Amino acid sequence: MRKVRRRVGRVNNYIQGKIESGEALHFTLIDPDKVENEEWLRKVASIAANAGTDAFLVGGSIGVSESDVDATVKVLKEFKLPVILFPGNVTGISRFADAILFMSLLNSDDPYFIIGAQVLGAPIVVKYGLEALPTAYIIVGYGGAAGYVGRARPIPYDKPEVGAAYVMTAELLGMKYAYLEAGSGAPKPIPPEFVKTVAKYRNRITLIVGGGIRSKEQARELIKAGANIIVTGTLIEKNPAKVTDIIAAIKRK
């Protein structure tokens, strides 16, 4: 295997120098899957830059090749944010990327998905000389896609104090960054309580939320409770004009 240098810490410090300044962080979801053609997704993208979304999340649990990662990747970077690979699988891996959630789903069920992918992986990202954002990836609730094809056993929403150990598991492990995931077009996002007793336990690690948040009240509740991150990707998929008003409602100090 080939040694690369990769590039080290540009996406991690645009990330935290914005939480240290006290902003709120709002990344888009694209799944390369879902994209209709580049005009639609220049289009999505768009409105999603002029809403003053902070970094483009790319990736899906189903139907995605390494090439729709590569073409998805090179027209969002057009944008001159972010982008940030959010893998399902080895297949979701990008050389043109900026960065990449370096993730293990830890509760799943399946070692494949915990660490087995992450082997697979690993060569490909040093390869490539992506950073690296060490993620740790919790389904929570409905989990979708991503929890029935990562086998994973979603936390119930009123159990979070399950979730706030999982969390501390990952910090002790010395991860950056835990995302809670609702799963994609999800019913309702998790539970605000869910993730002020999560917060109440991290120390430093950095907390993104996602899955379900279709309003700017859902997503100002979870930014009060404690999240530094929301995602969202289906809604602009549907509805791109609920996006600029979510992005509105976390910037509004």
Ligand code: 1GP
The other form holds:
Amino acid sequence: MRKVRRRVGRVNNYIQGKIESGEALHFTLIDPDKVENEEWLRKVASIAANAGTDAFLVGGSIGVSESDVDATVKVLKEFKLPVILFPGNVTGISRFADAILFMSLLNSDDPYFIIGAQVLGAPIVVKYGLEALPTAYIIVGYGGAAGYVGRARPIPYDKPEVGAAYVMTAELLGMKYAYLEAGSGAPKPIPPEFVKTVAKYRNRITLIVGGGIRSKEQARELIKAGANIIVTGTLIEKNPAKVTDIIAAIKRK
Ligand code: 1GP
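For comparison with the form predicted alone, please write out the form predicted together with this ligand.
Every component of the complex follows; first up is the chain already shown.
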């Protein structure tokens, strides 16, 4: 196995610097399987970048090949924002990205998604010299394709104490990020009360919340509840103007 020097810390420092200065962050998720063509991708990415999104996440649960991820990452790199991989499986790794959410789907019933895929992916991450952001991926409520494919046992929206226990576990295991995921296209985002309970029991872990966020009110409530980073995916494909609204709303103090 070939070892390459990793670009340690650059993206993490960028994110943590913003959080420490009191900023709420927004990530725009691009699913390489949904990219129509490069022209379309440049169009939606420039809307997100102009609106002030803080980074691009690249990933999806189904139909994602490494060459699709490479092509998507290369275009997104034109926008001078961090491009972070959000892999659904080992094919979600690209040498051209700035960092990877190195995730374990903690509430999967299948060891493959907890540690198996990670063992297959780690040598590739090291070979490509990617910065890894150690992340607990926790599926809540609806779950969507990520929950189905990842064989998750989603945490009910009205059981935030279970979510808090997972986030505590992640933190005790040394993970730096916890991604509370309702699933792409979720009819309702994770309730703010859920995030509030989780946030109450976390120490320093950075909370990412995504899935079903469609309005600036929802985004603001989630930030108020304790989320550090809001992720929207579907919206940039369906209603890009709303992404602009959401970013403006969460950046307003
Ligand atoms: C999915 O959390 C993200 O992984 C984004 O979800 O597509 O519903 O915005 P949406």
